[in-house]
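So this first bit is one chain, no partners, the form predicted alone, shown in structure tokens.
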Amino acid sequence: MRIVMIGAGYVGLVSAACFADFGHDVTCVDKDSNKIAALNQYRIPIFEPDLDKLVESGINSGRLRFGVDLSDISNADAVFIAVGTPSRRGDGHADLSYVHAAAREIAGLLEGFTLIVTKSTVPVGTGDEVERIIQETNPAADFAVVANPEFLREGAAIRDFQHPDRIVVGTEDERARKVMGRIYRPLYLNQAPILYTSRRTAELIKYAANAFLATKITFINEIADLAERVGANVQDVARGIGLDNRIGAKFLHAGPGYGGSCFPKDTRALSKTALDFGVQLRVVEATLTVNEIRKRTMSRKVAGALDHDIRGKTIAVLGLTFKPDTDDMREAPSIALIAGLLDFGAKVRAHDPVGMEQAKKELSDIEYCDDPYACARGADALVIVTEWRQFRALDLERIRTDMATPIIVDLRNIYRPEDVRSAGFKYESIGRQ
């Protein structure tokens, strides 16, 4: 199949590389000429495990090309729109300007029947608007608009694409179903279920999935607060409820709140979309509020570990990205945490295995260190914010010797309290005594 992918961001780049790996002929187009030039030289603008190898393989095979020219659309079987839909400043709605601009550009280049596939995360009804724009721009165009939301986890995106839980295809057009079936045919061997729905249903599935997972995270975070007060262990609580098949164990890890490119903006957009249709999603609204408060209160938890004597103290922060195995800093809990520590008058130094270059765009008033031990040296407290594997087996004796005060605040519960305390630390974690 001949595929054009519009957008070389996270979703577009991973999707293009994986489709090429399936054997399709893929052209990935982006207006950022510097990004395209870098990709053609095998330089990947984001950190995602094994993506560099997949891109290099696709380019070398001739099945994957990068460019700024949309001319290949005239020969395409399917054109995927994978541009950004950030939160619109001021009101929280998804900004669809890039999606609409892509639809207008596509319209004038269509020849023969072409599938237009929205891969971007978009509110309910966006497919209808894309269809209207194309019809208005090119009344003679023969096309169908399909919703095909992505369900990729940063840090595991390639595996998620190649071994998906499900593939959601929103269309009631028989020709479109056949084309989408051919595009995803290589996954039939993995027995990936394809769920065909209406277009609006597919659009809502994506937002509902992310909102539910965000709610699950927020729920266990609140239970963690209660566990601390009553002397319970939130990890055991999570295991106890997660073994119930109706609940499941995933996304029940207490921490400093969720962040990233999807959950914050998608829960906001879903809430705003609901209000546009006269529906109030009170659970989703509460999730948004509780999560924002939680991220801000983490700095107070750190201050409490120092008996609130924090002004002038040096705090070492391990982990800056919103999760491990990515360099994504979008709405990362570390941002609110560090802002709070600086407001308290603390000095902050930080280390992250891959995210420091991105972090410098968000956090300029802190010191960056090359490794965890340099970060901890002379610090009055060490805070673990992101659960990178590199932080799970630190030399605690070395760190205790190097720190000014042996205090660890573990916001991801990656250590057992008894191990850290026996190493001579004052230890605070989430939802545990």
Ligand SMILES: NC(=O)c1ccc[n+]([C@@H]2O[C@H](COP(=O)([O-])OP(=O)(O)OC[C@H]3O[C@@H](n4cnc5c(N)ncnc54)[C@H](O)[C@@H]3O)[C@@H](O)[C@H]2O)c1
The other form holds:
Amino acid sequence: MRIVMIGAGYVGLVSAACFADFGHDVTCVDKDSNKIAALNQYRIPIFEPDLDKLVESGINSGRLRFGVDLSDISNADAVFIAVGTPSRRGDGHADLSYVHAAAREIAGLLEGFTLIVTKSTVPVGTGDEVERIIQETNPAADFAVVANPEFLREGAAIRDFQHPDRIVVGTEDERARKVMGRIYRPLYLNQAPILYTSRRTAELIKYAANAFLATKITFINEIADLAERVGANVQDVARGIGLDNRIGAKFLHAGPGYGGSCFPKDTRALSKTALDFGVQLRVVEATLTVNEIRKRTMSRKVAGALDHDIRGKTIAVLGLTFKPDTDDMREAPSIALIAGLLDFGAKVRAHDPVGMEQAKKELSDIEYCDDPYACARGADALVIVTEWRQFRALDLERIRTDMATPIIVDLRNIYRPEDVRSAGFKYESIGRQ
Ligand SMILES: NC(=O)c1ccc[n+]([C@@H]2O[C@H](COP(=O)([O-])OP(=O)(O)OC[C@H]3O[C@@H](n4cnc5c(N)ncnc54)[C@H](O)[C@@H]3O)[C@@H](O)[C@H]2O)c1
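What does the same protein look like in the form predicted together with this ligand, given that the last one was the form predicted alone?
The next block holds the full complex; its first chain is the one shown before.
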């Protein structure tokens, strides 16, 4: 199939490279000419494990091209829209301006029957609006608009794309079903279930999935707070409930609150969409509020570990990205934590294995260190914020002798309390004694 992918971000780039790997002919287009120039020189503008190899083999096979020009649309069987849908400033609705602009740009270039596929996460009704824009811009166009939300996780994006739990295709158009079936045929042969639904249902599935996962995380975070008070261990609680198949073990890791490019904006957008339709999603609203407060509360937890004597103290932060194996800093819990620490008058230095370039755009008033040991040297407390593998087996002896005071606050529970305490540290974690 001939595919045009609009947007070369985390989703567009991974999808384009994977579709080319399936054997399709793919042109990936982005407005950002620097991104495209880098990609044409085999340089990947984001950090995503193994994406470099897949892009390189796609380019070398002749099946993957990058450009800023949309002219390949005239020959395409399907045009995927994978542009950003960030929170709209002010009201938290999804900002659909990039999606609508892409629809307008596509419209005039369509020739022959073409699918327009929204891969971006878009609120219910966006497919109808994309259809309206294209019809209005080019009344002669022969097309169908399909919702095909993406569920990949940054850090495991290629595996998730190639081995999805499910593929959701929202369309009631027979021709569209056939084209989508051919596009995903290689995965279907690998037994990935394709779920055909109405377009609005597909749009809602994506938000419902993210809201549910965000709620699950928030639930265990609140249980962690209670576990701390009553002398229980949240990890054992999570295991104890997660072994129940109706609950499941995933997304039950207590931590500093969820962040990232999807959960915060998608939970906000879902609750706004619901209100537009006269429905109040109270559980989702509670999740949003609890999570925002939690992210900010983490700085108080660190201050508490220093008996609130934090002004002028140096805090070493390990991990800045919202999760390991990505350089994505969008709404990372580290941002609220560090803002809180700076407000308390602390000095902050930080290390992240791949996220420091991105972090510098968000966090300018801190010192960046090349490795965890340099970060810990002379610090009054060490805070583990992102559970990078590199932080799981630190040389605690070396860190203790280098720090001004041996205090570790582990917001991801990656160490066993007894191990860290027997290494001579004061140790605090989440939902454990
Ligand atoms: N990041 C994830 O893990 C993830 C997972 C599932 C779904 N999603 C959804 O996928 C969508 C994209 O997310 P992302 O993280 O890849 O975003 P991103 O910001 O990394 O990338 C979007 C890209 O689109 C480009 N762009 C915007 N308008 C354009 C236009 N008119 N023409 C060409 N290029 C244009 C931008 O320059 C940018 O490179 C969002 O709706 C997001 O919610 C993201």
